[in-house]
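Single chain ahead, written as structure tokens, the form predicted alone.
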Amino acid sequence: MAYQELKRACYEANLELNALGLVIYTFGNVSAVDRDRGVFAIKPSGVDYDALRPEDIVIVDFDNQIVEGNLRPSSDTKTHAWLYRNWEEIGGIAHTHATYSVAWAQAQMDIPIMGTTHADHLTEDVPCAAPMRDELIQGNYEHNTGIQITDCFAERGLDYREVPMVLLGNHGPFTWGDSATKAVYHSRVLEEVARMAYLARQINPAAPRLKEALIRKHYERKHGRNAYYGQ
């Protein structure tokens, strides 16, 4: 097959979503992306991940047009395929309904950086879009999903390339990355960092954010010029 090494490599993301317990049942999808030929890969709609094999992948480019395969493509392709289209730095692109970044989703609230875990990671509270407007949700919904994550970030001035993950209000989270591994790793991140905020602020309802020297410094030894810090 000509895109083998591309399925494989969405396969095995897929898999390690599920792995991981990001994903429930079909709750959850994982793309990879292929740059010098325009495409990508991503897990087709509906199929449970027990029985998911490397030969179901789907391939489709950025006009959301199936290139190869024999099922259908996730319901978020299009969503994935304008990320891709618009952001270039990204390799794999990962989307669950992880039980606390949904919750903090659903709460139409960004989670707050409150720890080194956070910090290690990102400088900034991971950012919840607005709700969907209705003549969004009216239009090409998974189209214009794509559409309001970029707007959220070009609003709030933030870098994709140093922010890889958002919460869309009432819905829940994607995540992305150089590849599809980083994708589902960021997946994973973004669970924990919402897990630690909800339980910091359910012992102390009055737990400020973390403050900016430990951001700064966690972040830079990690990422920084001289980063020297690896776990």
Contents of the next structure:
Number of protein chains: 4
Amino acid sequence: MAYQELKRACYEANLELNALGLVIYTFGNVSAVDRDRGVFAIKPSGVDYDALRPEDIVIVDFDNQIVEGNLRPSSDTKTHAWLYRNWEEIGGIAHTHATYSVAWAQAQMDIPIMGTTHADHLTEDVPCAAPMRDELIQGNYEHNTGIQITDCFAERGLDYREVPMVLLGNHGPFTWGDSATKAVYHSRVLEEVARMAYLARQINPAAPRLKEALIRKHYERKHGRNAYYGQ
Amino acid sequence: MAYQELKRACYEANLELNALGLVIYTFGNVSAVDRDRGVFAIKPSGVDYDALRPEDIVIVDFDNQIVEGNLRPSSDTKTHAWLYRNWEEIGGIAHTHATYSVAWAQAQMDIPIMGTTHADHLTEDVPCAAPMRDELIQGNYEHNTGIQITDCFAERGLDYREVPMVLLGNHGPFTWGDSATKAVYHSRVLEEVARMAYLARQINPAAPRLKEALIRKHYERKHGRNAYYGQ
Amino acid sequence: MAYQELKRACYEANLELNALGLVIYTFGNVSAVDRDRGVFAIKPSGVDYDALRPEDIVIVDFDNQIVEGNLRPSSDTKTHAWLYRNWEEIGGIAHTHATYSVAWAQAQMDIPIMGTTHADHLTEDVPCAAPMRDELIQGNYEHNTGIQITDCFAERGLDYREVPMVLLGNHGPFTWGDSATKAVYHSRVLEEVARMAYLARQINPAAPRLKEALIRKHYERKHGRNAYYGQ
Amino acid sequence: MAYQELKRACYEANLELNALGLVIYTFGNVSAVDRDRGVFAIKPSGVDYDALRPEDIVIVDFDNQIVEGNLRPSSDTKTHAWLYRNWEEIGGIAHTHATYSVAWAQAQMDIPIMGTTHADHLTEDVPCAAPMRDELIQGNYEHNTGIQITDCFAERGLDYREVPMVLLGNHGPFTWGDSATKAVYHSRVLEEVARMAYLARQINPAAPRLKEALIRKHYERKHGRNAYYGQ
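Which structure goes with the form predicted in complex with a further copy of the same chain, now that we have seen the form predicted alone?
Let's see the whole complex now, leading with the same chain.
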């Protein structure tokens, strides 16, 4: 019965990923962390969303050891573990192969901040981390994927609390947030922002980034000290 | 029990916005006005459409004072108030972040009138108001957003009774009409017109605007003194 | 009770148009003809598909006189009448503002025959009739729309029995067939063919038209004297 | 009662094709083979998916002779027979006119391997076989279509066990796998990969193919001797 609540939260967030149309088949996974116990719950590898049950969720610690569960955890588990270990305020992580997000990743380009929909959630372009060097791919791949993400943020001086999403070049998006639900929310927002930026650039290849005053205004309406959006 | 009918009209128009796929999460809002009482009903800020109840709708006057309601009104309330105050024949206003409409706004381009679908509803390109000057953004932002819209119409000599929609540069669309339902209708039509113009220009970048005779014919079939469309 | 069967066929084909996602609101209409009685059934003007009832369908003769019905017929009725009068083997006609079909019409371009999906249905590019001359628009517009279509076919030497669809420049598609159901089928096929040709040209602007041997083979598998497709 | 299980497997895979949105009307077919008996089950020609019943499925041998069934088999039956005869480890075959897959076929271009979604399933670009020579089209067309596919694989040195999909130039995709269900799965994956590559190239026409180390890593995570994806 241990971890029942954590498994349920992880289970529901995984179903939400599917219900939002962000994944086909088993192309994605969500995890939810319990900081007090030093473990996280994650989707089992290769299990269809339709067949997934709360008790199938696997509990893993930050050293990638299975704490509870009969199934093999997601093949991306080590990436989640690295992010939880390094970014201490994250409560949940989502990974998808959502179409427009992946398209930008395959284009190896940051998603430029083009409008207020983007600025309502973050003040930066969505970073696209470069594909890894060959020796890192051939080594501990999923662990190194986590390092690739945190290195990208370190090099660019980005704060994971303010930029809750990244594209892995040629792969796809990882998003996070206070909870698994919030991580899924950021996957959905990212997909929409990716689609809007794609279309805007198709209409007008010279369309500029959003001006700084609008970036600040929209972000602070929702996130700043004097935020006045929501209840 | 006061304002019950007004709240109900506003509530249903907000649900319609969601049912038509024009919004995700809380990215939009609809209001409905009662001219006799000098108030309008508007969606509360940041409340999910799935959770929204008629009694959650907030009643506000044209000076942005809450007349009735326990929740904070939409963060865009001042824009609605300004438009109601200045454009006296409007009955309802809708704001969305619908994908193709936003894409044109992010491209900072008017949507050219390319076909009869567009001319069935308006005879002009859909205007895209320029992003605001920084001091207006940093000031009373949502109020100034309203001014930006009415200034755009004044400068271009447009009549809000004939052009029931506008794009805010880098932000997204506002639409209006005799009622909240009609405002939502115009949001849906705008999204379709935005998509058609996008595709037409992708197919043929040199495709011309619709000829004047067809613009007049189609608009007057539906809206002119001798309209013969509908019952 | 007269015309009950004809109205039912027309009603169901109109609902199918909506169910297939080819129209929003009231942006389309289907008619079904009874050659023996010299009348056709057509959707009433501006009535929502959700509210439409079989008894609302209007019966009109080829001189555009209402034979039975309490509602005003579709504003495009005269176009239907002209086509029925001139093309004697047509059993039904459909008109939509479906997105990709309209996009090609707004681009004022024929849809090139690019693949076997197209050739399974017709051996020619989908013709895009030029927008009408101003005096024809300002005159008996819907009647002249019909003439514009038949003139286009005459000038190009096309046979309406082999090319069951046309685009009106800057407006949208008309399709037809042995029955109202078949006319709707052709609207759906046209929309798919329009989308495939759009995408193929975006991927490879130099992509050639389908070679003649494949055009003939695929058309004749389904339509020739020795057709062997279907039961 | 013979072949009941085989017909059921074929029937369900055909319905899945439809449920996944990969076909409209009758534009596709799936077959399932029974190697021990030297026959395969295939969809009857031109029957709507909504009307299809398990007992409608036709049983055919590798010489295209009907073994059981009252309906005419798919017009593409000879293509299936050729592939089963030549590629001895295939358990099922699917053919669709899915939109993005067809668009690349109409563009007459291989789908470049641009990301890990692609590499999770195959290590090569999706091959686009050239349209056939005229005498092959005018001859035993569907049989020759099979030859066109196996010749394409032979010329390029591709192994059908590692590349479970092909585009026929100007026509559309054929996919296969251990079972009919797996063939349909590959049709769905192909459509997604086709869409992602299309969008990536629209965003960045110079976007490179996926680097070799990532191709190998992702393919071997799922398919190699040391695969660790799934349960």
